[in-house]
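A single chain comes next, written as structure tokens; it is the form predicted on its own.
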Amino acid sequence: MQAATFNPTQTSLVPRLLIGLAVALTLLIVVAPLVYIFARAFGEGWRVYAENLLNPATLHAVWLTTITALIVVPVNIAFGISAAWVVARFRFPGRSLLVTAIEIPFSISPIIAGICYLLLYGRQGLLGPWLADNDLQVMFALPGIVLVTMFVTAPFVAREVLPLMQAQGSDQEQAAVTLGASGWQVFRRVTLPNIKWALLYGAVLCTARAVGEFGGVSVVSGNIRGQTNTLPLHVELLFNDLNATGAFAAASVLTLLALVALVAKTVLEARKAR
């Protein structure tokens, strides 16, 4: 029986084909749409592009999106660190249930989450009459947008920090306590430096998701032009108004934010792997 011969040309052909396929799909699925967005945004020149971006409704959408992210991300950072620390450092009844609860936003459609908030805080919802009696408006206002965005982005920080804290263990923290460090000193000088790259990575993902959230916000915001429209909703509104250039101009802002988040994500991945 003749032994099989090793042919390096054949073995190198498969990786080349796979690399070529990956590059082609990336160009088709990712690069081409990005190029098209900017081509359409600047299709009528810089002046028209600037006029669309400086439109009061667009500026308000950018402002509302920014305010939402500035509220949501710090809250989720605090929640993510607290949840990860409790799960990684303690054993208690319901611990696995807490881990499952943290993952719930990933398994529920944002639109369903928006409807749940509407049925809870809306005028005809469970808490609606009480809110109306106390002149508090949650739905179709900033609080509703913040709440649903907070729900959708809740797991990102916890999911990045928890595995790292579990892998590192608590030996360094216990040693610091033995040496007389207070709880705040242990967190600031031991826990936080050990998780900082995972924490930043989770914060970047949380920010990107908060800025680009559409489904849940579309339910609770009311889509009021110049009042409760975030940037993703404003893009849809401009497109429905047949203002394609304005829609792509607004979309280019979201695209730039996504590219910045992607670069930050890549850098932080390299730091975390190190």
The other form holds:
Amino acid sequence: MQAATFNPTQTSLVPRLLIGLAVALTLLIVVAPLVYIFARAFGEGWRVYAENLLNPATLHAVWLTTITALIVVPVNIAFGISAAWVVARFRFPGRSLLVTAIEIPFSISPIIAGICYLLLYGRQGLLGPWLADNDLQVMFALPGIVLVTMFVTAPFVAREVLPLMQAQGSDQEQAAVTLGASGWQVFRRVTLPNIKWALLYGAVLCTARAVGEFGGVSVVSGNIRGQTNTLPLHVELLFNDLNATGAFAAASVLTLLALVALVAKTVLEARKAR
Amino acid sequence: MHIEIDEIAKTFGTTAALHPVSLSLPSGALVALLGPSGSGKTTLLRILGGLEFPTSGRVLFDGQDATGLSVQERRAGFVFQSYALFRHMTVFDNIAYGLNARPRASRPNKVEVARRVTRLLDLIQLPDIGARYPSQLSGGQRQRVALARALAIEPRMLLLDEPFGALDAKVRKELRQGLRDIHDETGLTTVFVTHDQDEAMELADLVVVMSGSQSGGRIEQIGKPQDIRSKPASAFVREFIAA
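The structure above corresponds to the form predicted on its own; please provide the structure of the form predicted in complex with the partner chain.
Zooming out: every chain and molecule, the one shown earlier first.
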């Protein structure tokens, strides 16, 4: 019995100190700024808060961020499942390279992604003249914002689903085909239920990131107020306008979205662990 | 169903798994593929089930060439070594899976599915476990559920990969008899893979002894258990069944 050898005063003092330190730091670094956001947002009362939120530019930013997430997350789910499936079920040359490639967006600063897309699709970029000739606007418009957000969030679903698929192996899927199931039936009734919680977990993380993305999007959006400003960009814009209450009101929406995602993530984590 | 294996060979990349092997399995036989690991016995079983395709050679079911048939078209009841039960489904839904996966025209209605599942649960002597999940079953129960699930599709043959591999000695003995009984009751041509010579000798009508080598697995001897015991065809067989 190792526990018996511990000095009783030590066991009560050291953990208490560490717990106290952890709580204090969390309050100071994480909770206090969050509380401050809401305190400032509501600082001049409900009426001013509502006015700031209902400002057309702010509403447009909320709408743009929502649209972006609604496009990015489903694409990401489809990409994540396919990538995980290919890597987990097949052996092919370049397989480990593909795994590394999927993770690139995690290690690269989002602003680099933004600049890469600008160099590729921008007016002076590689595809710029062709896009201009065909009257396609990618940069400083929704397509650019969506593309960069997709790049930044690409690994989230794949990374959650892949280890699970690898751990489970393909026995159940093989059993299903021997029972006469078609490819789609196997996916729908065997593969998908087995990865369900990990998939939702990845989707929540992906949504949170898509909604909050700043650096990459700031390069390709052009910051046109009421047109190409996503919510995070709009917060910065309001802040630079010295409209602190407006900035904090917009920030409170973002924060709320993040908190919802956090709760969903915690619930899903518990289900996933089962 | 009569199964004919005609000069089947299989290589995975540069590794030879099966040297060309030929084998004729009479309809209704209970056959053991016996051999050490690396002798290609599981590969041969998976080729029969359509989960692998041979590099060369043919498979004939009742004289008809079945080599190119997809796994779904084979209608082979396959029991995996890991049982591969669907974790998120009840025992009932596991057994009903193959019936529910059929195209609408040939899919039995709900009442009929329930009737068949109940009959299969009776057959494996576990009538009361339909509502349970695989995680709530013992190893022996899981194996029998996997067997019932394979039988539900009214298979043309039954293929089992190390069906007793993951069980303790006492349960093994019980389930051996269980498999024998089910085989006798259904009359299905049944092939199981094992590395345990006692199991093969005790259970099978026909034992196929296989050995592995650099050039792939090959068949050392095909015969009734008593013939293999009394007249081993090679030094390998003599040593393997004595072990």
